[in-house]
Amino acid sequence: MSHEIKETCLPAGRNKGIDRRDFLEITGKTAVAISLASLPILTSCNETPTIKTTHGACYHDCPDRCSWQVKTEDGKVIGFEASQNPYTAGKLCDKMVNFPNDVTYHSDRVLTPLKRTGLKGKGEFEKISWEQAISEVTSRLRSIIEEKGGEAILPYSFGGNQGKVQSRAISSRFFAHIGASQLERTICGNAAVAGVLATNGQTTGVLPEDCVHSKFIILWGTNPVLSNQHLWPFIQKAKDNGAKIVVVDPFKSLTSEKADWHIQPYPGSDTALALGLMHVILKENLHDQEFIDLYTVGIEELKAHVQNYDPASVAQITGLDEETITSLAKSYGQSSPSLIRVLIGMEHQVNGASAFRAVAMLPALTGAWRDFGGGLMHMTYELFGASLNWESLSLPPELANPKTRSINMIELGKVLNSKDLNPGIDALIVFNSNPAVTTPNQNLILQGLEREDLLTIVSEHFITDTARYADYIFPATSVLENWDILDSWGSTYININEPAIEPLGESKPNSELFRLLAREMGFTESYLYESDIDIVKKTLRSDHEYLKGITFESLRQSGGQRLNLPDRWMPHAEGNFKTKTGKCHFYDADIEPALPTYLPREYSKAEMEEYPLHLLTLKTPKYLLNSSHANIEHILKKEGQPYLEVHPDDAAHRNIADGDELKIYNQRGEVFMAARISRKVTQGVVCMPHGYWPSLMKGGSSANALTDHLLTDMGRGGAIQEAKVEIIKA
């Protein structure tokens, strides 16, 4: 049967006459509570309703990690709102205010196992029992392992669920146990981390709340108004206190519109810009010689290196005026406390790690680390890495250090279609991910997913564009229906997630799916069957000072608690870098190249002539998060029609008017989208929103149909922004 079938998969007792789409247009915290309260509560006259409050947290790939509380009455959600976590400040982001209706209670949610009946990609399935699905899947997996070995099986997951239990705890043990290929989960974050680690030896710098003490803030390649919404009030407070806010971004984002100064370099030129700033700082004697002498290595090599990055040379690379480069360097060097905020944005280029490496040197060059609120603000995950009991989540000793091959997730399309890989991939098990949308070289991935000899298994809430190609779909619980523990890569709060309701329909947590597979395959090892709640409890059993006063029970009461960190967190005021020397590395002979160097991608003359426009594919939608929520009707209505941002000069050259339907194309694919003529991009650059599902787009393709599976210089991340295209009227 097709997934279009209107059969309800609702749990017993739900009023099948209720059209939940009536509720979907209602947004805002109060309105959400009203809509949830309107859901039918079916109790007999003799029953006393039981109202319960449970705490949870957002599972999305976001630096904020919002805390929330859920009110239920007799097992049904009647209230959903932010908890009073001081960082998220009682407010959920625009993407999550209506989450119970958008996901948990959505009428299109998958609530039973499904088996494919039609051609791959058609999305045609029939309902089957868990017993039948598990039996058939394990039979196929056994045959693959016996014939070709475990490496013919590839797990594919990423940040669709960042809860520690549902993202990795049991699944990683299962795959290691069967000897599956390992997945390099590097598409986002790894290049940035590699660059900052090369310079500072750690990513944890200035903590988010402490930016209120800064007087000059550079938001480099990040758009917090949209993608880090709970940091923005702290930045705004700093601005109210007199701080100047500067945005460095090739796209005129919502944040840049609210900043004091927008620096708009050409995409991929961040390394050159950072080195150019260093050139000016050193030339104008704005550096902190004492800090350099005490806490850094390689200053003489850096001085010689940046001679190649004078303002005139950097202006040619970045497209900026020489005056802009000089003025930014002087303003930064003369301000105190000065802060640079980076996240992920500028890593998606071939020299992405070098960009982070260079930017991370600036606070040491100027001595900004000496000041409270000064330095570099990046990630916070290391705080949890130091304090939580990772033994509960890591592979048990007998599975540690697996010898199986590693496959980079960015190269999924290439791998699925490879004739040389031995063994080839015969089974793909996807969970917490939608690679048909989020992974580069989309058409190559779809070509691989179409293989009839590929067993594809998907655990999901909806029939996503990846799930349309599945042989079997298993219904996953939503975050309101399972236990988990969530750290954060962008804040200092640890959160517990307690199930607010029983799983709807026949949905099960990811962890339970892998327990059932293990049991059916006859595995008896106890580490494959540890319960979710036990993993959560064990993860919190730590005597680390950061976790003092934070327990399973305290988190059940509050939902989230801040780690016990010093009141004045100043990690590098006196050096203490986590590099091999204990100092900030301007130069490192063990890295190639030894200094960050601008090495752009080389395009052939023919390619430049055929595809002259540089394509940015950015997370500009307000209500989508990667590909999540991109199938929800009222959200797509709020987002409105997706547009390609085109500079007026590029549009005039091609006789394109605002609103014209365009074909955007290159050697990998084509996407159809309306034109929006604006100066949000510079001449020669176009920008397309990322996250839309191909199946819901005209022509059946979205942004990643145009991107390539290139890897970054360090960290083996995805150089997704390295794409050239041409545009014509459709």
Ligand SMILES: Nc1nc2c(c(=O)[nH]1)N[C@H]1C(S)=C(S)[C@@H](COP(=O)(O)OP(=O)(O)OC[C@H]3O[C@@H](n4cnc5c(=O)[nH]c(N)nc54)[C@H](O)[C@@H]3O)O[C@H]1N2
Contents of the next structure:
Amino acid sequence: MSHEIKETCLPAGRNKGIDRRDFLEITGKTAVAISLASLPILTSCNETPTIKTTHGACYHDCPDRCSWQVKTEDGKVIGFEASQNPYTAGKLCDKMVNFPNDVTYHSDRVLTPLKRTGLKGKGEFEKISWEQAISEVTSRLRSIIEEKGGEAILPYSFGGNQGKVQSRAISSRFFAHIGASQLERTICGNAAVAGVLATNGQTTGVLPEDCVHSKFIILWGTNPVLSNQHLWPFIQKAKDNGAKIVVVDPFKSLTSEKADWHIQPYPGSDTALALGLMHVILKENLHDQEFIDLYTVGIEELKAHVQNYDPASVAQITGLDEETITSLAKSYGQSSPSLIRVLIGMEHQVNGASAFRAVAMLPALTGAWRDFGGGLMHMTYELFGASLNWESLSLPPELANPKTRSINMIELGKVLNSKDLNPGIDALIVFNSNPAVTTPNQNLILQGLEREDLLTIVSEHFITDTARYADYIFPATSVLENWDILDSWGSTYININEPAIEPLGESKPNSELFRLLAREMGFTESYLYESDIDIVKKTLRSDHEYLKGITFESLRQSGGQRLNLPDRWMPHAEGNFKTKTGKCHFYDADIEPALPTYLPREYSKAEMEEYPLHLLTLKTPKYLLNSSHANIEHILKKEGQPYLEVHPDDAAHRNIADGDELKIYNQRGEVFMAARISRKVTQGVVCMPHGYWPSLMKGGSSANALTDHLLTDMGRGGAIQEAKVEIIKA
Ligand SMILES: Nc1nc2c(c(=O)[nH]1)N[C@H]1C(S)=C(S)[C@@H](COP(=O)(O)OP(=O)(O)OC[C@H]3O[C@@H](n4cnc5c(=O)[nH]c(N)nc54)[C@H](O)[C@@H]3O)O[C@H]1N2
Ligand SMILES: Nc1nc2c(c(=O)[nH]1)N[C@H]1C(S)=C(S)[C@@H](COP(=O)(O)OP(=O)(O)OC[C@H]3O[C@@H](n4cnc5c(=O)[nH]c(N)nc54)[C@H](O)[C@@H]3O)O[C@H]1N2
Ligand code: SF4
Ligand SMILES: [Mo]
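If the structure you just shared is the form predicted alone, then what does the corresponding form predicted in complex with the named molecule look like?
The next block holds the full complex; its first chain is the one shown before.
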């Protein structure tokens, strides 16, 4: 198959005539409807200025994965617009509309390698050349490997860039090649997925667009109005068609404000709530016996188990009244098609995976899977897992199944400070992540990053709070400057991202950083040097039916295309669960416990007295994505002051008035923030936004200074939302 690309020069006369309005016309609905493929790819030729349009996609850790197009004139971005594909629907979110100025061209962007000159954490650096930086880093890494072995080196990366090339392709080969410790990347999704897989064996249930057919939608621990904005119009359409929208969330989220019914259980109590619903459904005969007989295992064990979860007991655990529990169970059981949408939000609890496991059982109990638009909607990444050519992204055979130890990213603070770890961590290489802000137990992490004997290397766009502790910072390209291929975990579109402009300054893609390190270390294996564009092309070389009509050329013309999925995607209408038995598992003797069970974290009386309030640290800021963009002045201004939401009773009890400056504290740290007295939280719960950089906060700490590196019940995720605090006026 040829991958030749036709490039066209735009006559100079026409260039001048193109203004923003023309651009919109060219890329607007009508033109796209006629044929996206007919758009010429315009590249530099002798005549100037040269106008070029390239297609790309959002690299953020966001379920939407919007497609966009970038217009450049003489290598500078002059237009940045959402694509008109039916899911992106011509609209980027508020976080991204100004991306070229907010990130790519931002004056604070790191554009050369930097070497530390001051104390760790002070953020004092000098510019050095790539040659010097690569040579010095390589010699330090080489001596660490010689003295302690590769496991003394820990890669640390997460969702900063979800492009397959810039997140894993070359970096994972490099780290496997040097025998580095492996990082368990568990901070987002692992517990949720572990729970759903235990029940259904796959996470791909109802597809996003198909929710328009639903008549009863429970948004369980998810906030699509903010965190999954391109799904929301489909939910809104279902609502316009008469669907009832219910939100189950301990916090009064933006989504709950738009729903018909907000149910506000105590954080971490969802396992009990789901089992309570099953109790009522079975008691009221709202279950689908035929579906259960044909496609599930363990109904008798489940029936016995849910006896412990009668509405009165569940009311005690969840803080809801019995009537709410019964009425939710009946409404859900009697509606069809009925849909439950889960995503990530409720996983960050000690009982988080069990909650997903229990909730995932509900559609099998009621037979909701038989209806189009009925069932569970969770992730979509398995569709890409099945169809792309993963050979290009996986480790080559000679590196597959590495025997090196794994370190859970949640426990970064613990491992950096550990005296028992053998070998200890001597080098930390961070890219696509900002753990000083986003990983629990912030103060322990900062203490670890302060270690003089730790070599810290960070590849970044900005001097983040993690980068402030680096010995060397490498300048990373932004998504507008590198190739990539992006699958999705929340939509059904595949995108490629073509560089719209040359790398600014001396920035280089993550992949190139690892190629340069490999070269300097003298490695000769070809898998370390595969080019980005070759990886993109290879990943698309697949005969899978979902990729029919989707090629490198077609994606280069359009940016994103929907996978070729059947018109009526109903994965479990006739069972077909992907568990070991092929059935939905209400009960599984191989899992401990064999049935989802409400097992909260036990606190001593003294602990509860000292820190009585349950702290939620949520993705409530509208313009931030985790810690990304939390250094951009105009964004922080738009976002406004961060507040701690406090229930009126908790405030009154402590003599706190609205707007009072508070100290929020526990055994791990203290954060300063003003109080906002509201009923967004129930009594006993407080909530603050996550994502703010500690260096920019009063007192030098942000939300994760109060959270702990506790693991979830399954999936080894982070029970970030299991934190207890006390508050006083500062
Ligand atoms: N308290 C609390 N903590 C949480 C959460 C919460 O709800 N509450 N949520 C958790 C969740 S769900 C997640 S996903 C994690 C996210 O945690 P992180 O993955 O650390 O996410 P970001 O804060 O977005 O940081 C990504 C960084 O990558 C950088 N970056 C972007 N593109 C590139 C690139 O191409 N190359 C390089 N080298 N760098 C790049 C960005 O500049 C940014 O600094 O946070 C978790 N932490
Ligand atoms: N604006 C914005 N959008 C984002 C992000 C962002 O930082 N900002 N981050 C992106 C990322 S990394 C992810 S993973 C997704 C996450 O997308 P979602 O899963 O939709 O979002 P979250 O905000 O993590 O959590 C949703 C809700 O879960 C609730 N929740 C917390 N604990 C519990 C519980 O115990 N039970 C129940 N029932 N609910 C609970 C919270 O109160 C919150 O309102 O969003 C993505 N989109
Ligand atoms: S952050 Fe999400 S909603 Fe915003 S542009 Fe990116 S993919 Fe779209
Ligand atoms: Mo996430």
